[in-house]
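Given next, in structure tokens, is a single chain: the form predicted alone.
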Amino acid sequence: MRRRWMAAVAVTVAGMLTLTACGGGGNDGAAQSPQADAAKKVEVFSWWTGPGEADGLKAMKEIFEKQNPGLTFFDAAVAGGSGDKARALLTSKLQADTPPDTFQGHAGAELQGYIKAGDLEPVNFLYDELKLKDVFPQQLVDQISVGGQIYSVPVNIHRSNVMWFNPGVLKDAGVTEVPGTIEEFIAALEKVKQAGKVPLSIGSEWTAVHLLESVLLGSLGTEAYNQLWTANSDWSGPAMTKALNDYKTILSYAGDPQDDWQPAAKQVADGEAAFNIMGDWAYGYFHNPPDGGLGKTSKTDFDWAPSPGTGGTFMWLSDSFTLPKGAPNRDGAVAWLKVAASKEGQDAFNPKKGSIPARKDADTSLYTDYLADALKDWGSNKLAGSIQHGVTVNDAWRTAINEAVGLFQQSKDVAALQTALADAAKNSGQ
């Protein structure tokens, strides 16, 4: 049975079902003929279209294409960062029965939405011919699955809790020590203020949610952030009003919001703005050729360090892809999640979007600058899922944060904020 939710979606995204986004992957626009063509492409949706991110998804398509000659890789990508737009009209493609034969998702909550819809096949059949569990986190195969079945190949980590920086930006306003804690970097935000800069950039509405779950993850501190997902939740008491009175104060210092997180993480690398707090994937954006990329420097155009008072704790998400009920090349299909699975292909997609892999087994010999750093903090760090990349809350609790964050980018009124997430936790149905 769908989610009811699923169905007042599947009503404001119909139309959308006439779009067709970001075509490619060996699809040059010629009509598909009948079934002889059906039967050889493999349409693979996601929302990687993006520099960093859509180098990494083609990096694992030439794999796939030259381990099956008789196959096309369909990229059926929806521009839109953290996927928010993708998720809407998979959600009515699902809705219809009319699937793609392979979905990115998140593991954690979001994953399982789709699990407990019935929309998934297991995919235990495949961990056990690749032997996946073997390479794979435990943690993170829990996390995928539901009463003993496993749902999706997970292809990274990503870490959400990381401040981006400009350090000529800094040492030009004075900030001598990079902020370490929420109130040192609101005294940093000021310095730049005063400097004539912009403190700290901000995309589009889900990148105000990003920030969010830092700034809660920097002020309850750790124990207190993974409570909030538990019976033993505390939305409503006086630590959650000093956390989102952080969240407003730190909020006051961001500049224009930019149309996604790009833009806004070209403003640091570019030096017009202090700050950024996005996950690593921004790292691929700054780091690789300016062919798919900004083509900067790491620690003289941009440097990092964890999320103000988040210090210790690695704040994760993966991306997995899955297999649909009723996808349309089912065989075409398991041949991607195989690549998607493969050493092989782990290592060439991460380096590229900025991510670290979901092996263990990984050629280390890859991962080298801010990638370094993440691979060992995600082995030694304390664990927080992420609120917005689908970890900790369904897409229905995540939809009712999005819309209170939107309205409290109006109204800057902290407790008819705190109601809001308060009420959405009590109806998420979790």
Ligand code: GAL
The other form holds:
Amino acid sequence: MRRRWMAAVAVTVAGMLTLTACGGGGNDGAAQSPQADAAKKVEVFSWWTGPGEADGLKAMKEIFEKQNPGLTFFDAAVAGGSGDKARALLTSKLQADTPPDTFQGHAGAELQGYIKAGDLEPVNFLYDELKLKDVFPQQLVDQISVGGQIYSVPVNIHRSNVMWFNPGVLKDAGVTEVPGTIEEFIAALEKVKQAGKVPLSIGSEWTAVHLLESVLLGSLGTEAYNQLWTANSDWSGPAMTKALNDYKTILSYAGDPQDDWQPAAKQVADGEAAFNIMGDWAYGYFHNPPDGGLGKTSKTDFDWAPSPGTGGTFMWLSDSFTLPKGAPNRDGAVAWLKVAASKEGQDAFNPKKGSIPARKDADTSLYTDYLADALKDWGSNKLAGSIQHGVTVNDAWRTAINEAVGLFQQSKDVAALQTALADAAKNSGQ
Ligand code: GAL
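Could the form predicted together with this ligand be shown next, to go alongside the form predicted alone?
And the full complex, kicking off with our chain again.
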């Protein structure tokens, strides 16, 4: 109590001083004594800087600042879809014991890595205070827990296995049915190629791994895919060889790699490309008004279906926020986590982000169009975890997969890719 009161005094004094920005995407404001500034500023580390995804963060930031007038949101986001660049910087900050106040971490194996490294404080006190165990699915809480200690606050559920497509481009190419299997997909890609459009748009390197996870799920089937992360995995057998050959064929229809996922998705919305396999953050980008998104019309400019061969399975991932040990502004971080955990925070963030809430009690009327489909499928489909977005593999294993796929994009050598993936699994120590 006393500590809170002291913090409130510090904040009030800080509020009376004027001048200088705290940097990042934080307030333009007011130069203050370093101590007062530190007490105010809450450094939130993510990779949501680009069009589409920044809109969701902004919506949650607004609620945070409204509810916490004494605190300033300091946006420490590092650009680059999927966070590969952000995580590299985060690792060095954690190793140097200079963590941000809170950072984004994927539920599942990625988060387990931070827990094992001793980087995080448990947040059971928040789950007790806010009765969060009643509102988050138990299977999600399991993914962020070790030995009964819970280590993060999930803000959403994203779907990875989405095939976005441009209905007009398909029609012009004579593709009359939305491809449901890998074979149908390859036939459709060929038709689009003949029609002179980009069959499949692709972005920076990680988007090739994103594509790989959808192809593995579609080619192997859900059960065999889910076994890849267990002691019964089979990375070396003929089913995997077939899946990787499918991947090679599909990749051969990819256009020039774009800088990140947004320009690749845009090629579909603009009618330059037919297909893009990307997570549903692309929905936020397509759909949000033009000050952040593309303001496109659903079903006309873009449409969606499960990635080929994966109908009935929801390949999921979840963004969650953490409380790092030694957070400089721990109280501020806790205030952020409370907003991220809240129904109001999640219902502001997710419709903009293109995700559905992690909470089970969200206002479903806010989730329309693509998001209504996602809510329905999340509640009824089989589940599989994403590779690239931290569910099934920790950061070291994911990095090994990324390297193998990077080499494959040059060599196109399926046997070498299969060996590298099998080695990555064997050496993962996960
Ligand atoms: C994922 C993240 C999503 C989205 C995406 C593209 O890893 O979980 O929220 O940001 O990367 O950047």
